[in-house]
Each structure stands twice: as structure tokens, then as C-alpha cells.
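Given as C-alpha cells, the chain that follows is alone and in the form predicted on its own.
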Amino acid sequence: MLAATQTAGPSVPTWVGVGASVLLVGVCVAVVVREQLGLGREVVVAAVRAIIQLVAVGALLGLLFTHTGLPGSLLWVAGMVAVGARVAGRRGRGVPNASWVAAAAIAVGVTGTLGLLVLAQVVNAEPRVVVPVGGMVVAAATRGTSVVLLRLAEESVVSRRLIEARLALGLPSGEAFAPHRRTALRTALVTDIDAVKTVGLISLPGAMTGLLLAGVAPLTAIRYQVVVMYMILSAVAVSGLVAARLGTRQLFDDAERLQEPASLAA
């Protein structure tokens, strides 16, 4: 189970040496201004609605584990989900109601990888556990979900003479997209498939990371790590796998023709 037993103190910055991190800020907008990038103002704006963003989530979890339950956390995670399908909607903005898609395909990949941890009993099933592992598991999914519709979106208009010779020859519209369809969702699953062969070998990732540096022993942070890098395997393919289906449909009309690339960008 995720569930850890501490070796030493957690070693966790105090507000002092968060606010002594600031000039790792500092550094940031020396080299913008340096350089005269023109990005100043807006790395300062991004810091400082980091740290407030941040504590107001920290305060909410606070409530949420306090007085909500695993009711509470599995409607946190629905509101993830739903953030989730707005940004990787606004990404396939060119497939037909790509935000619909991007809700069905993420939610289905959350609820199946979400679910079967649960149901293993690999997680447990109260709030602290839930809330982080769902948060991973839904931007695995989104981010999966986004590359998929916006490959989806630029093969309909850079293939559309391929794609309508395949329909001319008979071939129903699943078919005739198929081939942009594997593409697509090649694309989403290869990043995830090569950080998975090579972790460990060039950078810690962030889940072992933090458990180390709260004192967990390294053969422990491990098994975490191995069902962390699983489980965004398992989101990403399965919510690809579905905005790739359902986002395929959407890219034909009723009579199985290739709809218009003007009505694709609107």
C-alpha cells in the first residue's frame, strides 16, 4: 500500500527559507532583464501567484481532510478532472466538441487507473492518499488527452487528401483515419514510454524524490515510484485510447465525410 513509515524528520524548508528562495527568483529575472527578454514582469507575476495559489490549496486540503472525507476528495478530484478536460478541450479546439471528448476520455482514464489502485488496495482509499494520486493520475490523463486531439486536429487537415482517397475507395471513416488515429496516439504514449525506460538512470523522479527528502528509505521510495510511473502509463494510454475514438467520430459528419478544416477551427 502507499502508506509509508518514516526512517528520519521529514526535511521540509521553514518559511524562512522559502522566503530566502526568492532569490532563485531573483536569479530568473536577472537573466530576462539581462538579456532583455521581455519576460520580467511576468515571471514575477507567475512567483507570485505560485506561493498564493499554493497556500490557498494547502488551506482548502486542510479542510478537506479535516472535515469532508473520501467524499469530499473524490469530488476534488471530479473538479481535476474537470479543469483537466477545459485545458486539453482549448488544445483539440480543432476536433468538434473537443471539450466533451476531453471530459469522457480523462474521466474514464481516472476512474479505470483511479480505480483499480483502489480496488487492488495498492493506495488506500482516504482523503491524504487520494487527492495526490488522483491529481497524478489526472494530469497524466490530460496530458495525454491533449496531445491526442491536437494530433488528431492537424492530421485532418494535413492528410485530408489521404484520408479522403481512402474514403473514395470505400473504406468506412474509422478505417480511413486509422493510420492518423496510431499516429496520434503513438505520439501521446512515446514521452511516457521513454521517461519509464529511463528512470532512475538520468533524474529521480518527483514522487521518489519527496519521499526521500521526507526520510523514507530508498528501497521503500522506490515501490512508490514503480506504481507512480505505472499508473501515468495506464492514464495516459487509456484516456489517448478513448479521446482518439471519440474524437475520430467527431471529425465526420453523419454521411462519413471529412468535415471542412474551416469548420474544424471554429
Second form
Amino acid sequence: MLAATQTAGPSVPTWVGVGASVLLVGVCVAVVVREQLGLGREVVVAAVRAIIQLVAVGALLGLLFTHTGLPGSLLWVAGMVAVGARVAGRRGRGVPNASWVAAAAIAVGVTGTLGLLVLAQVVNAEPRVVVPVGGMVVAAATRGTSVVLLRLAEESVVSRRLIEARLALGLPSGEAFAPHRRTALRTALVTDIDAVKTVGLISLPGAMTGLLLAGVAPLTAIRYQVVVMYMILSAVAVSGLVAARLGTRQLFDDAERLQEPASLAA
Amino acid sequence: MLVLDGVSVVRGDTTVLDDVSATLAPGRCTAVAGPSGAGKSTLLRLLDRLLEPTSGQVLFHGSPLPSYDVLELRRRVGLVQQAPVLLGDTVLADLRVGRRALTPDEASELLVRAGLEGMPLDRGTASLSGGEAQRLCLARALAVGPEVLLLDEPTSALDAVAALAVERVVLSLIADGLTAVLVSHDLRQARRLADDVVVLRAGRVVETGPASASEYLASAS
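Next block: the form predicted in complex with its partner chain, after the form predicted on its own:
Whole complex next, starting from this chain.
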């Protein structure tokens, strides 16, 4: 059971190999101890946690793939959305009801992007595809939503005079805040646009790396990576847009007044 | 025209305005004066519904402010902030923020009213001096056709020459019959511009009446 699957499939280390890699943790501990960094215990805890967490996730995914089918996988993705919403909501806590805004934004971005890929049969609607691809979409949507909410909160404080000058001219809050909403969305998108621009040049991206390790030919592996990069763009754009729109509404009250600044996220 | 009826504003443990009642008459300039922290700017923001009173009410033409559509109200009660806030890249773009359909001819007329006659409409707002920028803000506020103009220390961020230029514009607008509410820490300026005065101290009204008879304003000389 612990033997590696060394047949025609992917080249994966054996459990003995994994055990041997503990030596690398030893290298890190040696550096930490020699340089008296006071991080020795943390390195060991991190290494132990990593293996426990990954074994647990691996076992859980194994159960998911064999027993729960697609519904279980979708539930898993929903769980990831909830975690993402919590993370992005914390980051953007200067926006009232940030967690709910983040949940809606990530859910819409993930459902739209993943749904489109499945409907267009670009990816298969099977657990071993939906879970990892969903994970990548959720991560991108969470990243975009976090940046948008953080920027919205900052803009509402830093640009208060500009926003109130527009409100005082009788502009509705959506228009009064529009330039700042665009700034937030632009900031969220540029990072991923840059990542798409430089893909393959700086480092080999995750999905492609995984496929190469699994023995897939490079020109085949890139097909998946192209889809992943475009999917990330879509997820960030859709989630960012929803977060920007819903977040903007939360910043104003019914009388088109900018709310008093809440404490900004760290 | 604008009436404050027992208005209080409380923020946390601080009472910013305490049971303030005052009438701001139409066609006149009312100065809101008082030391720093007296609640002058807070009072001004109440009149534009940028702030809601904790208790009491503000009436406009006899009706409580919340009975008006807030966007319509803000077009009828304009606000010029303390330091110039420019919203467009060019003079024309800035004037059009509150009124998109503003024609170049109408824009030029507004510039004349604001003492900026001859200024090119395509001039970049980044190149304007402080005084020019504040007068452009006045013109932009006038572009939406307000009945009342709220002026929140409109010259405090300007040098003496620029401040005088802005003052001249405000005086001409008041002479044309516009109702104005002026918050100013400059008592001499308040005496020059205002017909009436409301003096606040620690959030309470301590004096109201004609500016010419105000003891508080007289203390400046």
C-alpha cells in the first residue's frame, strides 16, 4: 500500500523516498540551529504539520473521489469558498459586512468560471478534476476579492473629501465612488495580468508542473495551463467586480452618505 | 429657508452639537462663527445631509430634509469645501461633474460668475493656483443651480490675495440674491460677508442676530 505507483503512470517518490526527504528538514534545522535563529522548534512543527495535513487531505480526497462522486466534490469546493470568504472578509473588514460581500463575490466568480468550463466541456465534471481546478479558481477569486475589499476600505478613507465633493453635487453614491471602485478593481487585476504575461518565463506554473511530473508531454501540459491562466483572469475579474459593486453599496447608507470609517484591515 | 430645530449631534461620548435652533433666512448670508471645535462644520454638513442629527430636525422650505429626495436636495443646497477639491482633468470636465450636459457657453458664463473670465475651458486643473481652484469649485457648485450655497471656510487654505478674490465672488453671488451659509474662523471676513450670524460655543448657540450688531464678531476689531 505504501509503495509508489511506478508503472506507466506518473513518477512519484516512494514513501521511503518521502522519509528520506526528512533529511532536507534536517538541513533547515541545522542552518537554524547553527545561526541561532530560535526557529528550530517551528521548523519541526511546520514539517510535522505539513505531513499530517497532507495525509489527511489526501485520505479525504481519496474518499471523496471514490465514494461521494460529484456532489461531494462540489460540497468540497463550497467549503473552499467559505474559507476563502473568511480570509477575504477579514482582509477587507474596513468595508461593512465584508464577509458576506466576499462570500457572494467568490461564489459568483467560482460558479461562473467553473460552470462555464464544465458546460463548455473544457474540463470534465468529475471529482478528480473539479476539486483541484475548483481550488485554483477559489484561490484566484479569493485573492481578487481580498485586494478589492482592502482597496475599497482604503479609498473610502483616503479619498473621503473627493467622494463627498461629488456627493455634494447631487451625484448618487455609485457615481461618486466610481473612480475609486475602478482603482480597486484595476489593482486586483494587474497582478494576475502580469502573471499571465510572464507565465512560463519566470517559473513553470503549478498545473503544468503537475502534468509534467505525471509524465504528460510538454505541449499537451501547456493546454491545461493556458486554460488555468484564462480561468484565473475570469475568476479574479468576476469576483473582483461583484466585490467592488457590493462593497461600494456597503460603504454608503440609504441617504447616500459615506459611512464613518471602520478600522482598516491589517 | 433653512431651519435647525433643536438639533443635537452626539458621537460616542462627545456632544458635538447640543440642542441647536437657528433660522437661516433666504437671500441673505448667514455666518456660522465660533472657536475651533464649536461644531461649525458639523452644522454645515447637516444642512446637506452629509450627516444626520442624533435628535431634532432640519427643515428646508418648511419640510424636514428626509422628506426630500437626497440627490435633489444636494443640487438645491450646494457645498464648497475648505480646501479646493478638483474632480476633473480640465476646467470643463470639472464643471461637468455635477451637470454632464453643460455647454461650453454655459461653462464660460459660470467662469465669469466665479471671477475666472477668459480661462480656457481645456486648461488642465493641475496647473491652477489655489485661488483659481477654489473659484472653479464655486463655479462647479453653481453649475447645478443651487438655491443655497454652503461655504465651509472657503478661504482658509488660500493666501491673502487669493482669499480676497474668492471673497469678491462670494459677495457678488450674495448681491445676486443667492442664500449663503458661511463657516469662517476669520471674524473680519464674517463681518465683511455676512448679514446674519449664528455663534456656536462647545456645540451650543450663544448668539444669533444681525452680523453688524454681533458682539462676538465685534471682538475681532
